[in-house]
Every structure is written in C-alpha cells, then in structure tokens.
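Presented as structure tokens, the chain that follows is alone, the form predicted on its own.
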Amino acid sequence: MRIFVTRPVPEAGIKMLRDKGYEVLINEAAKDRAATLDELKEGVKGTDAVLAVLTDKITAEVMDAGLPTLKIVANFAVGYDNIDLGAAKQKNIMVTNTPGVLTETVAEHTFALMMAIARRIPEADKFARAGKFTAWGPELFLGTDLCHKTLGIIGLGQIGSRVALHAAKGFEMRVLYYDPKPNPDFEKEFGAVYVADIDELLPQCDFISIHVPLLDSTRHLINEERLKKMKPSAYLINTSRGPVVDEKALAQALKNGVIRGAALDVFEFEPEITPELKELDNIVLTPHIASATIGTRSKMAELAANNIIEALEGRTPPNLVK
C-alpha cells in the first residue's frame, strides 16, 4: 500500500503507518506552505491513501489522479470543508476526519485569547519591551475582567461545551449558547441559556465565542449588521473558520469602537490577513494554532493513520464522515 502525505506532519502518524508496512510518500516540500495543485496531483497517483492537511484542496482533480487506486483521504482536521465531499461520494473514496482529541486544546487556546484581549496582554508586553514602563500608573492598560461576566457561546459543539465549562465552573461566568437546538442536560450543568436567536444572544454578552463548521449558512454569519448589535464594551472570539467573520466589517468596528476588542486565530483569507486588522492594537491575531501543542497534534496525527489503517484493511475507519 502507498500513503501519500500533503505536508509533514507528527512522526507518531507516520510511524504507525510504516509499521503496517505501507510506502509513506511525504510532501517535504510543502512543510512552510499549503501544497500546490500539481504537487497534489502527482503525489496522490498510484496511492490508496492519502493523509491531508486542511491547507490542502482535495478538489474531484486531485481525486481524478489517484483513481483507480485511492480509497481514502484522511483529514488532518476536525473540519472537512478543505475536500470535495460530493465528488468523494461519486468516485466512492472515504474521507475521515479527525475529531475529539482536539477539544480541550483548542478550548484552552479560546481562553487564552479572550484573557489576552480582555488584559490587553500583547498590548502590554510591547510597551514593556520597548523601555516605556517608567512606573506603575493607576490607569497604565486597564482591561476588563472575565469573572461574573456573561459570555455568548455560538455553536455548542464539543469544543463549545468545553469551552462553556471553563467559563462556568472556572470564571464563574454567565453562559449563554445559540445552536440549532437546545440542550437541557448542558443547561443543568452549567447554568447555561439558550437562545435561539444570534440577533438576541449578541446584545446581552461580554464575550462572543464562535464555534461552528464552515457552511453556506454560516459565512458572514459575523457582519456588520450584528458586531452592531453586540455591546460596545464587547470582545469577539474565532477560533473555529475565519470566512465565518467578515473581516473588513470588523476592522471597520474595532476601528470605530462598535466593539471594544477581538481576538482571531482564524482568518477570512488565509494565510492572508486582511491588512486593517493588522495595524489596530484591540485585536489579537495568531497563525491558526489554536490545536498546536505537541501531544494533540501527536493525537490527531495517530487518529488519522488509524482511519487509514482501518480502511486498507476492509474495516469501517471510527472517524468516518461520508
């Protein structure tokens, strides 16, 4: 069995795979960047698998070059909106994903940009570096706290629900969560409630946490319509897709004070940022790494050579998505 792999990734994924005696083929040349249409073309000819990253399009081309001998694409993700689900189907190749062992990470992340933001923490650190602390000051970068205020939770998924425990049971927050249905037991836990309007949730929230997969439904669902709707003392967190925020409509809203502050590890564009963002100091960019700690990605990587594993070898892969 040949594997190809779009970009390097944990040697734990890798190490399994060699193991069943499959040829590993890795795309070294795509470490630092998203791989090209024509190095994904050639790499996936002759393979039965192939482990992709989500910087990579599995487009029905690129399934094309590796008929008649490619089963599976394994998704280096949670998400999956980087492959061509439809033309997966019709061609009858599987694709796997890899979720679960991602959440407490990426939750953990969340929180890490809301006491960012909300402790204007990189807005601090800088000053400092640059020799301007002369001396403690009454008012030298007041920020907001996070304890008893309310936060917003759109899309109560996995790493939503995690994200609403450390809220709760951490920083004693109010929870509040808008998802296409409600969930009593979530509700009885934590104190949580629902609304099933985002126009109503917005209003009511200090903190906005997004957490929804990347759907028609859901691009721009962040607009300049609604980040009018949220409090002006309000911050914004993206940790799930950046098409999910209109970026222009919200450089456009910290710059005029809609909205106190923002903190994205996603972006509308990416890699690209959109250039306004980048010169405003109430907002924290970092480079998608919100699943970035060794052992996760170790995880992940392990995840997804075991769906391909289970697929080579006639069984159903656990993380099946199609």
The other form holds:
Amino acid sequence: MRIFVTRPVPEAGIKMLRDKGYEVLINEAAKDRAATLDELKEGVKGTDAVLAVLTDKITAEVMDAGLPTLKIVANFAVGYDNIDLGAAKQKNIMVTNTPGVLTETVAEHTFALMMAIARRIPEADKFARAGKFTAWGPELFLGTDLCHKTLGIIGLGQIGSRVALHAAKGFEMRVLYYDPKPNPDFEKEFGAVYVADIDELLPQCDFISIHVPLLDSTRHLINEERLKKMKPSAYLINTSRGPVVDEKALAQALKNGVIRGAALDVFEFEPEITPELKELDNIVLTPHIASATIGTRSKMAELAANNIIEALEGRTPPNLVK
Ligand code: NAD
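Could you give the coordinates for the form predicted in complex with nicotinamide-adenine-dinucleotide (NAD), as opposed to the form predicted on its own above?
Whole complex next, starting from this chain.
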C-alpha cells in the first residue's frame, strides 16, 4: 500500500502507517506552505490513500490523478470543506475527518481569544514592550468582564458544547445557543436557553462565539445586517471557518463602533487577512491555530492514520464522512 501525506504531520500517525508496512510518501517541500496543485496531482498518483490537510483543495481533478488506486482521503481536520464530497462519492473514494480529539483544545483557544480581546491583552502587551508603562493608571486599558455576562453560541456541536461548559461552569455566564437541532439535555445540564432564530439571539449577547461547519447555509452567516443586530458593547469570536463571517462588513463594524471587538482564528480569504482588520486595535488575530497543541496534533495524526488503516484493511473507517 502506498500513502501520500500532502504535508508533514506529527510522527505518531506516520509511524502507525509505516508499522503496517505501508510505503509512506511525505511531501516535505510543503512544510511551511500549502501544497501546490501540481504536488497534489503528482503525489497522489498510484497511491491507495491520501492523508490531506485543510490547505489542500482535494478537487475532482486531484482525485482523478489518484485513480484507479485511490480509495480514501483522510483529512487531518474536523472540517472537510476543502474536499469535493460529491466528486469523492461519485468516484467511490472514502472521505474521513478527525472529530472529537481537538474539541477541548479548540474550546480552550476560543476562551483564550475571548479573554484576550475582552481584557485587551495584545494591545496592552504592545504598550508594555514599547516602554509606555510609566505609571499604574486607574483607567489604563479598561476591559470587559466575562463573569456573569451572556454568551451566545452559534452551532452547539462538540466544540460549541465544550465552550458552553467553560462559560457556564467556569465563568458563570448565561448561555444562549442557536443550532438547527435543539439539545434539551444540554439545556438542563447548563441552564442554557435555545433561541430558534439567530436574529433574536444576537441582540441579547455580550459575546458571540461561532462553531458551525462551513456550508452553503453558513457562508456569511454573520454579515453587515447581523452585525448591526449585536450590542455595541459586544464581541464576536470566530474559531470555525473564515467565510462564515463577511470580513469586509466586520472591518467596517469594528471601525464604526457597531460592535466593540472581535477575535478571529480563521479568515475569509485564508491565508490573506483583509488589510483593514490588521490596522485595528479592537481585534485579536491568530493564524488558524485553535487545534495547535503538541498533544492534539499528534492525536489528529493518529486518528487520520487509523482511518486509513481501517479503510485499507477492508473495514469501515470510524470517522467516515457521509
Ligand atoms: P460538530 O459537527 O460537532 O458541530 C457543528 C454544529 O453546528 C452542529 O451542532 C450543527 O447542527 C451546527 N450547525 C450546522 N449548521 C448550522 C447553522 N446553519 N447554524 C447554526 N448551527 C449549525 O463540529 P465541531 O467538532 O464542533 O466543529 C465545528 C467546526 O469548527 C468544524 O466544522 C470546523 O470547521 C471548525 N473547526 C475549526 C478549528 C480551528 O482550527 N480553528 C478546529 C476544529 C474545528
């Protein structure tokens, strides 16, 4: 069996594949950049499986280059909007993802962002490094408390629920949520309130945190009109996928005081960031690192490798995307 790994991933997953006696071809050239279309098409030739990452656009053209041998594309991510699922189905190629193992890590990063923007940490850090801290000040870098505030979660899946847990149990926040599927058990456990209409959720919240997959129905879910429905004192946090938020509209809203601040881990035109956003102080930006801890990235590599092994040994991989 031959496996193409589009970019270097933690050794734990590679070892599992090599221990099975598979030939593992790693695209080392793409260590610090996305793999190119040519590398993907060349690399996939004659392989049985591809271990792909979210910067790879796995299109019908890429899959065709791997036929007739290619059986599975194992994504090293929970989101799989980088893969043409329709084409995979048509070509009888399995697609898997890595749900669950990154839930806690992404939820922690969501809170790191929420606290960083509410307490103005990057702004204050810059100020301190610039030698501007000359005296303690009663009004120096006033921020916003999280405790007892209202958090609105959009998308109450694995990550959204974990964020809700930290919010309700750790910060005693009131939790509201919007999701096409209500979850009454969760409501009982966390005293959370389901709001069936996103437009009714937005005006009630001090913080909004987004945890939906990128789908046609979630593209620009947060647009100019919806930003205007938020409180002027509210913050928007996005660790889901960039195109869920209209970045131009967000830049305008932050500039004009429509909302107080935002924190983003993901970007509409990744890796590009809308230039206006980079000029603002009331935003925190991280380069898509919400799942980036040593332990979690190793678990993701192992899960992706396990999906490949299960598929190539003729069993249904545990994280098959249907
Ligand atoms: P999940 O499938 O457990 O949860 C997604 C939730 O969104 C589900 O409850 C679903 O019902 C809900 N949903 C779907 N459409 C919706 C809509 N239109 N409005 C509101 N809710 C909707 O997935 P998860 O593990 O919680 O991950 C969520 C997303 O986070 C992933 O799809 C991925 O894109 C993103 N993610 C980002 C990072 C990162 O590094 N920044 C890491 C992991 C996951």
